[in-house]
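A single chain, nothing else alongside it, follows as structure tokens in the form predicted alone.
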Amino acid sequence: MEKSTEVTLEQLQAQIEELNGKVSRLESNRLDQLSIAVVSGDLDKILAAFVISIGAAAMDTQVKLFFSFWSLAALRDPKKSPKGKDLISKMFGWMLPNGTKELKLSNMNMAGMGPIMIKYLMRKQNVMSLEKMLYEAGELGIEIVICEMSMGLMGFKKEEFIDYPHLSFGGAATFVADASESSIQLFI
């Protein structure tokens, strides 16, 4: 009866080994990094994926923003207007929010009044404006990727986007491989 207990202790641990060996290769896959792909254009949407990104590169994270579809509205720059754009182009980017300022809450708008209040007790509560979270962004290395198809579909140019020190380009492929990568994958 020994034998078989020697042996089922044996087995064990031979599984125990084995498990360690597959937690120890998936937590080398991983980084210490943030992946989120923001594709509401909504105000609160959009400080939620800031605040959530800014704290995480304020404790040593990488983080990679791609946004996507609705969201490209906010890193649209209000002073650029590229030239050469088709009629659906146009419209898309006459109906559109035209940058940060401009972005609507998901919920209670009223009438545009909604941003206007939560902008006032941010201030009110020394809470970043999205401006100036973009720039602390900016400062923390936060890297934004802007997605290649959504631009094309919206009729948008590379050139009419914010000036950001780490806005690139990309595909969905680009969200997937550093998705894969992450610790922490958030949709927003």
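Only the largest set of C-alpha atoms that superpose within 1.5 Å between the two forms is called the rigid core. Positions refer to the first chain, counted from 1. Because the structure is predicted, anything quoted here is derived from the model rather than measured. What changes on going to the form predicted in complex with its partner chain:
A displacement of 2 angstroms or greater separates the C-alpha positions of Q13 between these two forms, with the rigid core held in common.
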Second form
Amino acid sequence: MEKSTEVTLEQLQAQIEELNGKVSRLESNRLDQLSIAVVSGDLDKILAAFVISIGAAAMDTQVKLFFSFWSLAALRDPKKSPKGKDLISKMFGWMLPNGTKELKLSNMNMAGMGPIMIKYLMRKQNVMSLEKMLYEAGELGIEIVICEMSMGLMGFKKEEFIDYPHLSFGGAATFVADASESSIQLFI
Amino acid sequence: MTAEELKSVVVGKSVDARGTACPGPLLEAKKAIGTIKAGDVMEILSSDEGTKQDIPKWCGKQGHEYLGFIEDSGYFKVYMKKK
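Please move on to the form predicted in complex with its partner chain, as the form predicted alone is already shown.
So here's everything in the complex, that chain up top.
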């Protein structure tokens, strides 16, 4: 009788050890990190990306934003005018928003009336402006990676982006590597 | 903690985040937490309804002790103790 209890205990210990190993492997695989692929260039979606990112960073979660395609327009600095663009690149430059202040809404844009109304409501309800959010994101150490490929595709130059403290350039592998170690991955 | 108990708690730091909406109050709380000692109580004043849910979640993740909240006129006070 006593022998059988002993065996069960040993088995139990072995199982616990095995589980402990599995848990530590799981824990070491995933960091307390948030990765977002920000593809949309709409004001509402960029806002959502920053509200979530700032919330996460305030909770000490590391945040890595990968900006690709239309979202790049939000990171342009209207005070900068890069030289040496070809015609198509110039056309893209004219047609796409030049920075955060020119972004459109994905719904109810109404030829620019929508963003004006949303910004009025945001001020009235004390929601941080997108410009303030970008500043806070920089203070919190939120990293922004600009997709090199879409930058080239749309004819943007590295010199025309904002002076953000944690800005770098990378490719798909950068996002995949960052996202694979993040415990939260989003696509906006 | 009950509302009566919370009223008598010694507050080490008070953060007035009534002028901001989400994620403002959380950000204010994060900035202030570094300025107080472990075991000190911090109160966060907010008029943003989401703060009542967000602060407990934040405490849970960071290991701080969430104490509760008191409703006031037009805003509320959320209490937490630093770990």
